[in-house]
Every structure is written in structure tokens, then in C-alpha cells.
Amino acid sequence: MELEYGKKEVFDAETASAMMKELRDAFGNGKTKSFEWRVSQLESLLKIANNHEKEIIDALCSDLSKPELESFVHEIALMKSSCKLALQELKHWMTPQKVKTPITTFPSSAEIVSEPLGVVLVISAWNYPFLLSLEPVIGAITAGNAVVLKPSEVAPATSSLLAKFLGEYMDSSAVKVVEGAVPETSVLLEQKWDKIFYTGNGRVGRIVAAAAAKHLTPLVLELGGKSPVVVDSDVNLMVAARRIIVGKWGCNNGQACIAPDYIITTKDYVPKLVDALKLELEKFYGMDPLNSEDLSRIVNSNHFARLKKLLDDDKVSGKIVHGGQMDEGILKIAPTILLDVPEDSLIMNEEIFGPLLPILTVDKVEASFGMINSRDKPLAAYLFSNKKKLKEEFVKTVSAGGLAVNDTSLHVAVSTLPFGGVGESGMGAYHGKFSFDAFSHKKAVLYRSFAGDAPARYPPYTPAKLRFLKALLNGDILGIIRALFGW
């Protein structure tokens, strides 16, 4: 295995220790804190995206057969947009924030200073291996940290590309890439970090959290969950169907943490919805979707077998109303819709992370909110409706990392919104300034002069001092005046 740090060697505790010393030294000498260093590194990341677009697209195709349009729009363009925003706003984000002070500290002024945490670790995911690797790195650099990126070994072509280009373009004393699998990740987790940012599943998230707890290391966990879609009967059906399809199958063939995981609609409306989904799916991917170049493949044979097991469950046999075709030789599964699957089936009790989409039915659409809230909190939840009252109830009632009304997935592209989970779907958030904040410590600073020194705060404590301080802390202006005059 070739590492960004050093020559070809085993990445063991000794190697990790040497790497950490170099990173601590780079951070300790203060260079990562400078505005100029942060700008230079962000500009280098932009150069990687601009100069090597074809290599990035080829790597994503190798790892996932990801269509070029999805690779550019969902990965390269979003990463470049994050870089450009950070470059545009960095000076403003770094500027201390002035805040008000109370009368008890008069005369004084105060501010909140954003300072970098130190040396941070980013453990990335395989489904969007370019974007989900570099967007947290952008946040870490913007905040002034030294950073180690551990790309996912499940996307080896992109992992290798990231190691190569970050090694060539970035300041290698403060930005490093470590490739590898479980052994290398385990060694990394044994080190003391100032923050860990992990994107992946809840099982590994618990391992990362346990390792972080040993050093009291704060962390961001970007996980997933079963993101629901509620469809009301008063919608533009064709537009709703298209937006559900592009959020599910147009996002890496369902292998996305915010992809719709299941639909809830009414018994009366479900035939129309199923027909619309079938019609639009055939328009998008043809009659033989396994041969469509616009559908990503399943990432590997293990995930293919996992998805096949969900469909082989006796409880869902006969529930497929569209699709179901699969070819293990090319690791492709067609867009598949299942109707009225039991809630105790396998497919309804784990995140699908693939091209299977169950539909559940209720008598009244309002009943769907209770169904959602009876489960673990998802990373995203979606509602299609034109009813103002239903939208308000959805926002007020449903707890999820993020919500979108009358679309799917698009909220992640809004840089002024935080992206992150809640409960089982994760903790912490990033995107835009939230990425800067995720890797910063908000340091409280109070400035006072030597004037206005109040004797009442010092011993010996007397009844007069107590009367004054009671009046002051209670905001009793008349009481303050009385105490000062000894009345």
C-alpha cells in the first residue's frame, strides 16, 4: 500500500506517531492559522477539480459506473462551489464576532473568536467518494486546521486519485492522505485527534465514537437512516414522480444517505402514483434498465448480496410491482418498486442504500407522520403536497436531519442550510459556514479597563455590599441608587 506519508510501508503505530508529530509541528508553528495559507490550500483544491476533471470522472466510473453527469453535478461541481464560497467568505468568517455585555461587567466589550481546533481526522464514504472526502477537508482547512483524510477503500480508484493529487497540490506537512482499510483506520483511531469527522453507517459510527471517547475527542457523525417520502393526493403527479425518481435512482442508483428509502401515500392514491413512477422510469432508463448507462452499478458483490437478500425475504415475495431485474455479473439491479410491504420485513428494518423502493399505504395522509416518528430519526424526510396546513404540520411534527417539501435531496445543495443528522442519523452538521464552525472552537473573549472597579465584589462582605449587588443583579435601578447613597 502506498501512503501519502512516507514510502511504501505498513501503516503502523510508529508510522502514525511520526505523521502526527509532523502535523502537530505544522499546526504548532502557526502557519495553518494564517489567512494566506488557508486561501492557498483552497485554491489548490480548486486546481485539482479544474485540472483533472476527466481523471476524477474516470475514477468515479471505475468505482461505481457513475454517469458522467452525476459525477460532475453531484461531486465535482458541488465541491468547487464549496471552495469558491469559502474563498469568498473566509475573511468574514475569520473576523471576531462582537457581542453585547451586561451591566454587571460595565465598562467592557466582548467578542467570539473562531480558532482552529488543531489536528483533525476525516474518514470518508464510498458512495460519493470525491465530494464526501473533500467537502469536510474544505471545512477543516477553512477553519485553519491540519488534516488527515482517510478515503474509503471501497472506492479504490478515487482513493488512489485523492492520495496522488492531494500529495502533489497540497501542503504535505499539514494535509495528508492515508489509504487503507480496517487496519489502517484502527491505527488512525488510536491517535489523539482534536476532532474526528466520519461519514458512513451507524455500526462503524459507534466504533469511531468509542475510540474518540478515550481521548474526549469531539466528533461529527454523518450517518443515514430510512428517509421517508410522504405523497399527498393534490400534487402535480408527473413532477412529483420525476423528483422522487431523481432523488432515488438519479442519486447513485439509491446508494445515497439522503435517497428516499420508502414512500407513504393513501390507499386511494397509490395506483396513480405507481403508474406515474413506472411511466417516468421507463422514459428515463428504458425498457431494459440494466443496460442503461445512466444508472450506477452496485458498488461491490457484498452490497449486491445484501440487496438481493432484502428482495428474497419471504415477507416481500410477490410485492414487486415494477423492476426486480438483477445481473450479478455486472453488479446491476434495476429500479424496483414494492407495494404494501409488511413493516416487520427486512427491507423496512434497515437502510436500503440501493435501488429498491417500498411503498406503504395509509387511510389518511396525516397518519404518515406518526409512522415516521415511530421509527429512528432519519437523515432526511420529504413531503409532496400543496396543502399549507399539511406542510406546517410536517415541519412541526417530523424530526429529521433535514426536510424538503415538494422535492427530494435538493436541500443539500443550499449552502446556507446545515446538513447533518439527529439521533440515529448522526450528530453535528456542515456545509457552507457550518463547515467552518464544525472545525472551529468558539473562544469567548472579554475585555475590561481598569476603570469602574466595584468595591462591592471584594471582601469583606457587608450588608451594604449585599444590598447593592442584589439590586444590581436583579436589574433594580432604584435599588442601585438607594444602595449607592446608603438609603
Given for the second form:
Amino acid sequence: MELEYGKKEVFDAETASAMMKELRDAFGNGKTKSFEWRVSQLESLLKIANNHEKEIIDALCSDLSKPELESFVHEIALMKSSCKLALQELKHWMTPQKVKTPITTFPSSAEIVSEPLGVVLVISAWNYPFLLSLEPVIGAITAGNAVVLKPSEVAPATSSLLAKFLGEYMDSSAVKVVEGAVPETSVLLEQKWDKIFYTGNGRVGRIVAAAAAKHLTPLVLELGGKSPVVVDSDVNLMVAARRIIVGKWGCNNGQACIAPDYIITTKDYVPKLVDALKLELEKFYGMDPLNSEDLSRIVNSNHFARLKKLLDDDKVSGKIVHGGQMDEGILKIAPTILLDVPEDSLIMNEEIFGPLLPILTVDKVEASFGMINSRDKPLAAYLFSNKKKLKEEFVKTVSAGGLAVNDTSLHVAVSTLPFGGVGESGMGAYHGKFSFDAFSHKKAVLYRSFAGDAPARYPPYTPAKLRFLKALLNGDILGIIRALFGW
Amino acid sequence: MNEMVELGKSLAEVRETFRGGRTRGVAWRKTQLRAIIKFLTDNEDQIFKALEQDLGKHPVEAYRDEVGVVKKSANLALNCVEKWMAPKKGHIPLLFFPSKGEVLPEPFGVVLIFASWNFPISLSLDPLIGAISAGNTVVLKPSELAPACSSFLASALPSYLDPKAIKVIEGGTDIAEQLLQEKWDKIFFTGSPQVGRIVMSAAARHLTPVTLELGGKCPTILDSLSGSSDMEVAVKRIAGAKWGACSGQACIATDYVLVERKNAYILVDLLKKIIQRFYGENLKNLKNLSKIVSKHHFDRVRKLLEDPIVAASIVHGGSVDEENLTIEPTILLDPPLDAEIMTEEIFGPLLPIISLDNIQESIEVINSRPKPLAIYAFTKNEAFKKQILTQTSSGSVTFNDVMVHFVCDTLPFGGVGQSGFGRYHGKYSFDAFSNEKAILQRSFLIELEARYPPWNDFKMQFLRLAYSFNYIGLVLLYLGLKRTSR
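Okay, that's the form predicted on its own, but what's the structure of the form predicted in complex with the partner chain?
Let's see the whole complex now, leading with the same chain.
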């Protein structure tokens, strides 16, 4: 069945409402709720990843010059393992959870039923355009929703690849892709959704949240922030340096929401750390990093100009201790390290989202937690240290979506950990079972019998009823008996 | 103007207190929870008096729905808060060995609670218990429509709770708007969808997460029940929950009843009898029935009855006492489904009964309206129960009773769709005010070379196996026994 909006060139309010009607019908007739439907759609997603690995890698290469291995590891493999986990656990997740009931409601039994929210919207980002599109879609499907995906127009090859393959493989009455930029997104946001899942920045996040408010739509906002790395002086320097590098430049050349944004270390230790970073960077990307095939490019000229501006800031010039080369023609910027940039510089006041890494220094490493907490809450914070006390202090005092100690970015790949931000880095969490929960309503169900009808619940009210209720609500069995017998 | 300065100072103080860190400690949380219990015990009579003044609530009702229920929540939180605060372990794949994963709940920071007027004590203190258990500092704004309770909370709470961490700010719309201009780390709102939208829009500017506890038209399905005693119990429960909880002014009160035509008159007769038993005959002396909160709401509810077709459907009651703001328990049989009484949340002592040819049709009636906060169904038909559970959507479903799920702490309490989002009660209250921080702890031992560039085929092959958790394959690859494909 080919509908109007499939052919029309513009996605306007009219096409949107036709699409919504189709999705509402599909959800309304209940097919997306069935276990079988969910399984079949997850299997189809797996098939897309298995059958079209080459095309996906090519699209990511075209959008971001993403190295094949990164594309495979960070996008395809992560998406596949999410699918497999969901397939494996789905039955279990869908099973109502029995809970105990208090004596107050005796005799009774209770359970919590996970039900789909309805028709949901996923708006994804350009930096991991495959994974960040499909990971939430997996959650939406797993929970039994009908879903519309709006991939980012900034990664056009992946966007059209998703539109094509999801169109071919998925149940098109309940899973749809709408491609487009601001106008299309605005039309989508005017519709009434049962959940909106947005990955991107805080500015657009506010627009999405305001649109959601009109319809009382719950939200997940996966935003970013300046994720800090604190490096103590007692660490295995080579390992720490490599783990920082792979989290920063080895993740889409810094264009990742959980990439290390800046480092804080001590004044005494910083020369060693810079040397180690330089050394390992050279091992990884060679002497001419602009031509390394193992580094992603900057996504487009806008972002290239934005990053260039960060380096052109007067307050920052002269602070580069490594890298700094750029080639506008191929949109590449080399891994760049800056030392002791002032805190009021541009680069320290917005999310960098690129291959620049400022290092700030402190006299004592303990001071770094205060610096982190004086800023907006980041999506991730990292600490390299062997001191037990410092680690404990870090875990206790630093507020962020997620923390990793002695590594960077790896917590994202742990499906038993919720992934999401707090404060400026967003709200709501997903991954693994958390994705299922993000797209489910937890319905409370209480089963009562006709027996056990306490007269105290009903008027006319008397002092004896009050005594009974006091005992009942306090769970005081003796008191209940006393009140019942009028003692 | 002075008010604004005061407000600014109060906010600065709670922010400062949170930064100081004392609210994070378990000792502080327990002290505050104990203080809430003490506050309720010391002031039971004053609370009863304030509730009587604002809503004409009978002390038994007040104890059941306000004092008792909050004490129970506070006691539970006091017993469990340490357990709730403890980090939860997360299973880590062997590939990441050696490492440790856990989820640590941390307080959001400074939170704002908007309470509503119908249960002015419990809907203020229940969320407050959650916010305190989770270690936040709090600004509570009680509803100005229950002024006696509001001013009582504002004057009495500070002498029990840490006044630098927990503030009660009184006021109407202007103060609420002023509060919404500020940046909060969480907003918890109980009230109407219309105000809920305003709260959410304001929260959007600061990316503040919100919990919205709204209402909706909560239906009660009454299936044919074989025994007459079961029928009596059911009707008694329906009546108790409609008129016995703030005279229908409760977000989880039964809004209307769905029943098969053949049972409609039996139901009406039973309801009439029970109303008489509960409340007697004299409308001027309805001591056991709460009044309508304000003239505005009185007029709103009265207006629902003014439509002549609706008025014609009244089969019991219908009289109103403007002086005392009371409305008689009123039953309507089959008012038109498109009349305001069937499209708006009633929030008052009117009970429409909608008769159906077949009770199964109730699912359609429910699904044609926004998702309610609660659905109640009296039935012994297991298949029908299953159908209700799977084919309708609501915050909660209670079988064979009404409203009691509210006191079941192990169940999350909250809406879906038009009835709100987010949930609380028991541990869920703690969760509503906590950020679940994910923590991965690694050691410097064991480095997987394949994580690092420059990339090559071996690393690709390694990662392929690693992602499928094919550990045998990994060993073979390391030993050079596995062919590198691709």
C-alpha cells in the first residue's frame, strides 16, 4: 500500500496527519503489542545489519569518513548486540512483575505490567547516525510501540540508507522513517506523540521539550556536555594515555557525546602526560595525522568553522602543544592538545565536539572535583587514579550521567548500566533493559477479592473506625485485632 | 516586591544548603523523616481542623487519606532509605575483565513540589518524603485553594524540618509563575493537565525533568456478579470511593460506572440504599461528606448538571447547598456521552452510570477517551480481566476494589498520557527524585590491543569475535589458529 506521503515531495502537516493516522491504526489494532511482532521486527533489524554491512560502512564513510573498524565496532556491532540482547530477554522483560501487597489491602495480589506507550518519535544525531537511530528504535519496538525515526540530515548518506532499508525490511505500517531537516522536524514535533526520544544538543533539546509540553508527552533527552577526565599522578601512564586517546580521537575524532572534552591534572604531572599522549598519538595515527585513514573527518564545513573559531580565540592562541594542523579541503583536523587555556575562553565554555583537547592544571588533584561541579553536569566524567580514597570521593561527589574510573567511554557498551544524562546533559536513560523501560508504561495492577471488606473504610465515621484505621495503616496487627474487638 | 526578595533569598539558601552536601548523608535524611512523623503525631488535631476548614473533611477520612497514609510512607522510607541509597551492581561482560559496574542513585539537587488542594496534606508530604529520602533540598508550594492547610504547613513544618533545606512557600498563581522562572533540578507537580502543560513548558527552558500527577475520568466497570453479596460489596466500594474520599474530588475517584443494562437499576437501587446508610437524609447536615473546595469549583460542578438532558438523567440527588458548598451525592443514569459531564473530569460528587448491552463494550468506551489515571473493574471473569489489562491503557488497574492501590507502596503510582507521567510511592518516590548514575570501574591491568588504532584486519577479526562473545574464537585467534576472514 503506497500512501500519499510516500510520494509527496514535501512533508507537511497534511502528510504528517495521514501518517499519524496510519500509525495510530496500526498501534490501535494491537499488532505491535504481540511478542511475535516485536521479535520479527528485531530480527529484521538484525538482517539489515547482517546483509548490508558494506553499505552501512560506506554510508558512514561518506558522511564522516569514519574508519571501517570504528563503524563496525561502534555502530554495527553495538546495534547488533542490542538487538540480540533484546531478542534473548524480551519474554522476560514483558512478563509482569509480581509485587508484595501490604496488610492494609489484604487479601490481594499485585503486579506491574509493562505496556507500550503508543506511537513514539525518535530524533537521532549525525555523529553515530546508524547506532543512535536504531538503538532507540530497538527500545521502542521491544516495548511494543509504533515508531517514527527522523535521522539527522547532517549525515545524509546514512539517513537515506536507513529510510531505504527500514522501508524494505520493517513493517511499514508501524515503523517509519521521515527524512528531512528543520521544516520536517517542526512538522513532526507538532504531532501528538506518546513519547519523544531525542539525541542531540541542549538548544534543540529545549525546543523539543517545549513542543512535548503542549501534548504532555514524556521525553528522553540524550544531550552532551563537557565530559572531563581527571588524571592523577600515580597511574600507569601509557595505559591511561591510550585509553584517553581512544575515547577522544578513536571515537569519531572527538565528535561523540561522551568523548573526553578536557583533562584536569596536576601541574607537576602535566609534562609527563603531554609527552605520553604525544607518543601514543604518533603510534596510532603516524606523523601525518591529517592523512591517517584511522581518523574521522569533521562532519561538515559549519562544524569545521566552529572548531576553527575555538582555536582562533585570542585567549587560546599560543596554547597549542601538539597538533593544530587542519585541511579545510578534506575537512580534517589533527588531534590537537592545548595546555592551560583560560577558563573563560570559548573552548572551555561550550562542548568541543571535535579533536581539540584542552588540559587544565591544578596544584592538587583533589581540587578538580570542585572545578567539575562548578560547571553544568556532563554526560560522562572520567578519573584515572589508583588511590582508593580519591576514587570513592569521585564517585560520591561528581554528578554526571555516567562515570568511568580508569577508562573512557567504555561504560556505554555495558548494557546493564543505564545510559543517559542529568541536568544539562539530558534526562531519561536507555540501553539494554533500560531501553525497554524508556518506552514502556509501568501499569500498576491490584487484584482484590470481595472478601475482607473493612467497615472502617466507609461512613458514617466513628472514633472506633479511626482507631482501627490507625492500626491498619501502621501495619499493627495487634492493634487491628484490638480495634476489631473494641478493646 | 518584598515577597520576591524573600523568595530569592529562600532559593539562594536551599541551593547553598545542597551545595554544602549535608542533605546527601543518610543521617540528615533519617532525621527529616523522623521529624515528619513527629510533626504528624504532634499536630494531628490541628491537621484535622485545617482539613475541616478547607474541605469539611471528617477526621476519620482525614486520618485515612492524609495523616495515616503519610505516616506509613515516612515509616517505610525511614526503614528502607539506607537500602535504597546503596549502589546496585550491574553485570559486566567478561571481555571487560577486570572491572566493576554499578548504579548509584544521587540526589538531583534543588527540587520544587507543587501540591494540590484536594489532599492538601498528603499530596504535599508524600512527594516531600521522596525528595528528602533521595537527599534533595526542597521548595514546597501547597495549594492556595486549601488556605488553612497551606498556612498550617508553612507555619508548622519549619520548626520540625531543617529550615535551610526545606522551605514552604505559600501563594497563588503569581508566586507559582515566579517559582517556575527559576531553574530547578526536578519539578513534581500534582494537579490538572492544563496547568501541567504550563509547568512542563516552563521546565523545558531549563531542561528540568518533571513528574506530572494529573487526573482523568477514571471508569469503574461493573460486570454481572453472581452473588448478591458480591454485588453489595462492589457497590459499597464504589460508593465509598466516590463520595467517601473528599466527595469525589480525588484524582483516582470513580468518575463514572459502566454496567450492563439489565444491572443498571439494581445498581441504582443499591447505591441509593448505601448513600442513605452512609450519609442519612439531611443535606444540611452532611457531616460525613466533604464540601466542594471553593465557590468556583462548586459552580463548575453545578454547571455540569445544568444541561437539560443531563438534568433529566438524574435518578438520585441533585440538590446543592450553595451556602455550605455541599452537593448531594448524585447519580445520573445514561447522560449523553458527549455532554460535558462525560467529557470533562467530574471531580465532584456526581456519578454517571452508563449502561451497555454487553459489558465488553466498556473497553471501547474507555479507549475512546484520554487514558485515565486508574481503571477499576468488578468482575470474576478471568478472560475479561485479561482483556481489560491488555486492551486498555491507564496509570493503574484495580480489580474488585476502588482506590486502594493508592496505599500499596510496592506499586508505582502515576499516570500515562493525559493522566501524567512519572511515578511515586514507596521506592518509586525515592527514584523519582534520584539520578541513577552509571559507574564503571576499571583497572590498569589487561590491555586489549584491538581497541587501539592503527586499525588492521587482525583487530577487526578480534572485535567481531569479541562482540559475539566468542571467547574460544578469541583464543584461537590469539594463538594464530584462526583464519582471518574478510
